[in-house]
Each structure stands twice: as C-alpha cells, then as structure tokens.
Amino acid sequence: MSLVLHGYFRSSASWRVRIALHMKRLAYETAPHHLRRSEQRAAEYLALNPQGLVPALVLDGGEILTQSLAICEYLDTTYPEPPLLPANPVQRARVRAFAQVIACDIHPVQNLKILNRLRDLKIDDTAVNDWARAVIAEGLDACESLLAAGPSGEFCFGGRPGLADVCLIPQLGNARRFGLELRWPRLLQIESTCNSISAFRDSAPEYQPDAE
C-alpha cells in the first residue's frame, strides 16, 4: 500500500491525520506544501484539492481524500484497530462533537488564511494575534467543559486515545505557538499522556521532513 499525505509540518489539520496514520500503523509518503509561500495554491496541487488547503491524502488506488476529519473517519472505517471512535452511539456523538469544536469552530477562524485576511484589512499583528488567542481560549474553555460530561480516564473520553485526542494535541500546539497561557489542567494532563505514545510523538511538527 502506498499512501501519500500532502500537508505542511505546522498545519494542525495535517498533524491530526499524521497522528491517525501512526495510530493505525500505516506507512505513508510525505508531500509537503509550504503554506507561507502559498505552495498550496499551485496549479498542480489545486488539481488534487480545489480548496487549496492541506491535508489531502492520496490512496494507493489514486483516490484523493480531503478534510482531516473525513480522512480520519475513512482510516477508522478501513483500518478499525485501534478504533478512533467508541462503539456506544452517545459516546460516539460526544467524541465527534468535541472534535468538531476544534476542527470546525476553533481552527478555521485562527488559521493562516483568516489571519492573513485580517492583515489585508490593515489590522496590525498585535491585534491579529490577540484575535487568534481569544478564539483558541474560548474554544478550549468549551473543550474542557465538554470533557466533564464524558467518562473519566487518561484520555479525552476514557482509557485509550481517539479522535478527540487526535484533534486536541495539535490545537494545544497551536495555542503555544500563539503564546497563549495554557490554563486547562485536564487538557494538559491528557496532552502529557498522549505525548508518551510514539504515534503522537512521531507526528509532532518538529519531527517532520519539512520542519524548519
């Protein structure tokens, strides 16, 4: 099997997919696209993903998948061990909700595309970074509250990592990059536990071939 992951070492969406691939013990090739140099807007890449966003995963049959949560759910369906989603329908919905808080509500409005739009509106860098920190903090407040309703354990939803953890760890990485004070003890405890697992450690931005 030959999987090709188009991404960027610092992209939290690409980071999610790297974690899922490592958790499933799937080998893949890396095809980097430097977002700050707009390489994701090149015609060759737009032919793969018309949105001009990363990640995109090319399957061994040539099929192309985009959007990190869709890719993770494909991997979970095709390679069910270890599972990223619980079997219980209620817990499954809660894990998806947690993941979507990050992937659909926090990340889209603090990513490079949006921050550059703010700069285009002549908003200075201090205000732009304040925007990013405020968005992340508001979202992480919600994340920690959501975990209070779930099962106890070392990870977001119980005793093994899953899709919620796959989304949380990159978002905490983003929070640090923006200089946000991390004041969420449960989230930090989960992060520490996840980072003791090779699938999470090996997926970190600093270990990627295109890291700077």
Second form
Protein chains: 2
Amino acid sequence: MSLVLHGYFRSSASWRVRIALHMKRLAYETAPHHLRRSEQRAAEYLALNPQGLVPALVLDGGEILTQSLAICEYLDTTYPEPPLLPANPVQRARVRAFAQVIACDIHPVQNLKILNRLRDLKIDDTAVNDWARAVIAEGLDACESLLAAGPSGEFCFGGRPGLADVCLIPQLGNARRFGLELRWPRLLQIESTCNSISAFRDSAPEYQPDAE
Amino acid sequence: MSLVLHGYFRSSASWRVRIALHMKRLAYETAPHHLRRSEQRAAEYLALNPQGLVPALVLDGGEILTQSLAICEYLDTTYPEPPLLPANPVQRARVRAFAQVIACDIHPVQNLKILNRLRDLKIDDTAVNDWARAVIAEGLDACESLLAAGPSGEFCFGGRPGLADVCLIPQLGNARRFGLELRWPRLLQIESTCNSISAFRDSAPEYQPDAE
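Output the structure of the form predicted in complex with a further copy of the same chain; the preceding block shows the form predicted alone.
Next comes the full complex, and the chain you just saw is listed first.
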C-alpha cells in the first residue's frame, strides 16, 4: 500500500499537494480524474469525495483526506521535515493567511467550475477570461503587498520554502494560462527560486502522467 | 491594550472569528467597517490589510492577523482551551477540510464582492441570487455528506464544538439570508445545539455593536 493522490495535472489544488508530497520525499501513486470530462463527478469518485473536487489523498490505512490545505497540514504534522510552517504562532498565522488568500479568495473564484457557471449565464468567453484575470490580479496584488510587510528572503517567508510557496507557484501557473501580465517582481523572483528545486519542478503539470 | 477585531456584523468570516474569541473567553474590541459602504477599501484599512477584506485581528503587541481560518488557528494554538481541533491528525484534517469546504468553496463564491462582480456583468438580481443559492446548496450538500461519514455527536465532529461548527453556523446564516430551503437535517440539528451555547449566541450578527 502507499499514498494515492487523486488529482488532475492542471488542477492547481492538486499541484499544491504534489509539491508538499515531493518536499516531504513521500512516494505516492497518481489517480488522475479528467476535470474537463467531468470525471470528478463520477459516482465512484463521489464515494471518495462527496464534494466532487480534486485533490483527495488516500492514506496507507485507507483513510481519505480532502481539501488541499488540510492535506498539506496533515502531511506537515505527520512528516515534520522539512517544515511547511514556521514554529512562531504569529508567523504561522501569516503564512497560513497568505496561503488562504490564494486557496480561498483567488483560486475558487477563477477555477473551471466557476468559469463554467459564468458561461451558463451566457457570459461570453472574453468576459469570462477577463473575470479570471481580474480575480487573479487583485489577489496577487495582495500577495505581493503581504510579502513586502514580511521577512526578506528567497522564499515567501524567509530562507526556505513552505506552505505559502506551495500555494503561490500553482497560482502563478494559472496566471500565465490566462495570459496575465505578471507585474509582481517579488513573486516572480520567488517562483524562479522555487523552480530551481526538484520538489517544485517535478510537481509541475507538464511532468504528470496525465499531462496532455 | 487588548485584541481588536476589525469586521462587519454581517460578514460570515468575521462571525467565525467572533465565535472563536467567545469560545476562548477572550475580551476584544470591535472596529466595524461597513462593507456595503466600501469602508474596507479605505486607505486606512488597506494599510492594515492590503487585501481590503474583513476580518483582521490586531493583537496586544500590534501584530495584524488576517484571514479568518488563520486567525482561528492562531487563537487555538495560543489559547488551547477549549480546543477548536481534535488531537488526532486524521481527524484534524477532516475538521479542517470541512471548514475549508465552507471557507474556500462556498463563502468566497457567494460573498458580496463576487455578487457585485456578477452585477457588473449585467446579471440581473434574480440570477445573482440564484447563483448564491446554488453555490451554498451544493456546498452544504457536501458538508452534510462529509458529516455522515464522520463520528456521531451533537456537533460536527463529536461531542464538542470546534472549527467546523465555527464555520458552519455563519454559513447557515447566509443560507437563510438568501432564502434557501434548508434541506440538511444534521446541519440544522447542530445549529440548534450551537445556538444553545452563549459563545455562539453572543457572536450572532444581530448582537454586534454595528448591527442595523
């Protein structure tokens, strides 16, 4: 038995968990579900995760975990090295807040599911893409400002990568896919540093078994 | 000096933090920002929270914390009794996942900011309200299913209230405001139990100093 990650190569929430698994040097199997073919709504997958969203992580003992941040926190508690969160409670709160700007306020408002809801309202493709771009840009503006008030360093919060970087890199990937002008020098510098680390590189969508 | 909670009586993210503060029996001052008058976009508040969202919690030492779940986790670490999360890592992950269904996938997709984005696209009020109702209903369906697979008890996860309940009660408040038919017997039972506890009752929007 081993860990099984149910995901989709392009899902940025799945991507976050892949980075965390690679950082912790944990072996896992990939169980892909093609979101554009709605495979995450199949009865078999809904039995795993009634929310019908990826990712879900199935543990050695068969327990099923859902929601990317909850999964990352589980991995961080169970496999403490290298840590995804700092030890100081205020710093932990700042890292989590940064992660939540992305995981609560950017990504769920620009993901495929919501864009399809807009299309159902007869919003045309240009306006749908403008929506995604505006949501991402506004959120990443806040991310850049939050970092300006924090510690310096090569990564989001200091000298090593953590939960904030785990969320940032996939979100920048989404920003690129929507053709956004990337106007955040600090965020781009962090991305470039992260991409020099194999845990981040190996987790990228294009290297996944279900990549198209 | 004391804790200062920047919020809005009707904001469900502020409401979550109020419940956590009351559960931990922490005194705090209320600094209201009227969302419908865009006071959270004022320069003075943006200096506190560049994201321009409530809540923000200012600590005794002047440190500013943002994002409701990050704030609740900070309070839980710093003031451990009563705990908002169980000790077992898998159970912790399940409670956090439930909280994130609400805080990531329901609330940010139905809050005032997003509904205003829809209005900017000339979506009429009926369709905007239908959007909110659909997002809430789908999310609460998932919540009810997640609980069916978990431990029994009067609260979301067992015999005492925690982070899941802290998120659920305000979200049910939103469901009511949008006139949703409340078709989730377990969730409603939990709500009724929570409302018998003063920490939940005293945190309700109608008892806040800025209530209208």
